[in-house]
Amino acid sequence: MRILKKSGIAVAVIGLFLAFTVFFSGCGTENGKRIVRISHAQSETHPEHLGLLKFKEYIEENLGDKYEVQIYPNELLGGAQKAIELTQTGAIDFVVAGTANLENFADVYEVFSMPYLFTSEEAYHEVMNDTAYMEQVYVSTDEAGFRVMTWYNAGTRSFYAKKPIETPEDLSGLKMRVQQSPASVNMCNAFGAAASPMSFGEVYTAIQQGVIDGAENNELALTNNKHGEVAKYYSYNKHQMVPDMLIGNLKFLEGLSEEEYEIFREAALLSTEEEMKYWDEQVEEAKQIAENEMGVTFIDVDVQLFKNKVSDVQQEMLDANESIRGLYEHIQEVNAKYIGNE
């Protein structure tokens, strides 16, 4: 039996969470198979969903007599933070969530909210694909009752809004949705905007109703989540490259045999390969659809102007959170290989 570090935190689940737990605990098997439930926030055409289909295929090809994988897209089981808590309790088994959602459970993940952390996508991919190194990071949430299994490319994040953003000054006074993390809030405020953290599933209606002026994300948000219907200007200030993570309930992982654990681990890595295969292709397609069918204007900006506005944020984050320093320094070593190639 593979022994993982035992969880030291019992998470209290109330209200809706409790209802989910009761429901799921009552139907953990079907036709003699253990049902493995995965929650994520994206649509069925999104690269992450396609990656999870590969995960499902691999598990069921190798362990289909014991496990059936069920995938719940579009936040059907709740927003990321709720789904993480359901995964902690074992009400569901896996969830895809951004690193911003993991900051409350392990301080090291705050580093990914740091603006302009990576010098290039090549440096970003090299860091994240270094499985041996990243697995040292992934165990940091064991005490919270879950473990990261792999990462998914979530592209480069930029601002989009109802009005053009060409310089940092254009952000002044705008209410912009950010991920639900203190570091993301601080970054957005440093740009001069008013940060409005909220669940991803609430963004469309919030922009439509004027609760916020815009948001920040990759291009797929415009089309897969239809944000291009309500926000017509996308500005390439490229402030973050933030991965999404596939996390699994630690108790479930502990209950797997060594052979089963390795199959789940291999399935996770294969799902990343599948997701990345579709990413660039779908970004280009999203840009075409957003521009030609939704009327979105893409704006190339002077990125250095935006970097200047948050030039002190990296050091402030390092001073405030010693837990990120090791990973930050590792990333800088990788960045150094690509300086001049941006």
Given for the second form:
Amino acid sequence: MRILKKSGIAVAVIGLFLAFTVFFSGCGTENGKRIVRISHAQSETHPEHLGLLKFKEYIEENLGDKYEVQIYPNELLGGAQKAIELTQTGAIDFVVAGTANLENFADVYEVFSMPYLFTSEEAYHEVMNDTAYMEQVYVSTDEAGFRVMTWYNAGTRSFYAKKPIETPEDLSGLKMRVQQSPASVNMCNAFGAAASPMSFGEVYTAIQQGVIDGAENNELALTNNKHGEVAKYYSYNKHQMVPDMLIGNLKFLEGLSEEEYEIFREAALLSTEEEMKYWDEQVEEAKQIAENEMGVTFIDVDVQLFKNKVSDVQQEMLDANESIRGLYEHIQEVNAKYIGNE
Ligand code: GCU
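Mind giving me the form predicted together with alpha-D-glucopyranuronic acid (GCU), seeing as the form predicted on its own was just shown?
All chains and molecules follow, beginning with the one already shown.
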């Protein structure tokens, strides 16, 4: 524990230093090259980091005389909200953040926080891999000064806690961390829990210190982010598939020549392909490690009971936010193709 604490402090100090340097140097040039900075919240073994290495490789292979890509993992430059702000102002160029964090900039992204939106993984992947369709959605944050370039799979989210959750009733009264998004707060409260929004990096300590009882995420959070050390029960209620997005500062993107923009776009798509290659195997690995080395119990629950508990939420969200309707209906059409794969 002492080691963990010490390394936590070291990470925070390095992070502060980097944030300071990045902030004051702006988007610098080094050795005549424009430094392209990317921030993300995951560890260096996470599929997203591996995808971003591909992004870096492709850019530097094709435009290496002009650009050098630097990747900052582990929220070193700040949590998602902070890093999005840095991308908005152009202090950094790209950030990877979940759609939950984009809701305050473009409310169409609320749709992904709907519980049980996608009825199968196949439908989820088909919708997200339909680049021509999604690019119409990706421009919706242009006014806020940034644009989504591509998506990354962030798996299926389920609840995990210090106590076993077998039915929705077990959630009643539990304080559960959700992402900092109004729709995620509503969803969690609809399950009967007390939603506690906070940034990803704060979750470990909050569970450890008993500030919250648990959280909800994909399996990698147990291992990559060590949450399995402090929360020993993971319940497969599978309430959301929330994608992560690679977001770029709009001025930077618009300042690229057409050819350069095309290379950045190709690099983004390649990074998604690369990330997806690792996802399933890393989830399997995370389950093994969590179960065998961390003592986490995985619980298969009756998902239908959880669905019933939040069955009104989709309609309520549609009634409250007209801008999600088009994408919602599109997703329903794709869902229908995969009926039986749930
Ligand atoms: C996942 C997701 C992140 C997100 C995090 C969270 O790890 O990939 O983008 O920030 O969950 O719950 O905050």
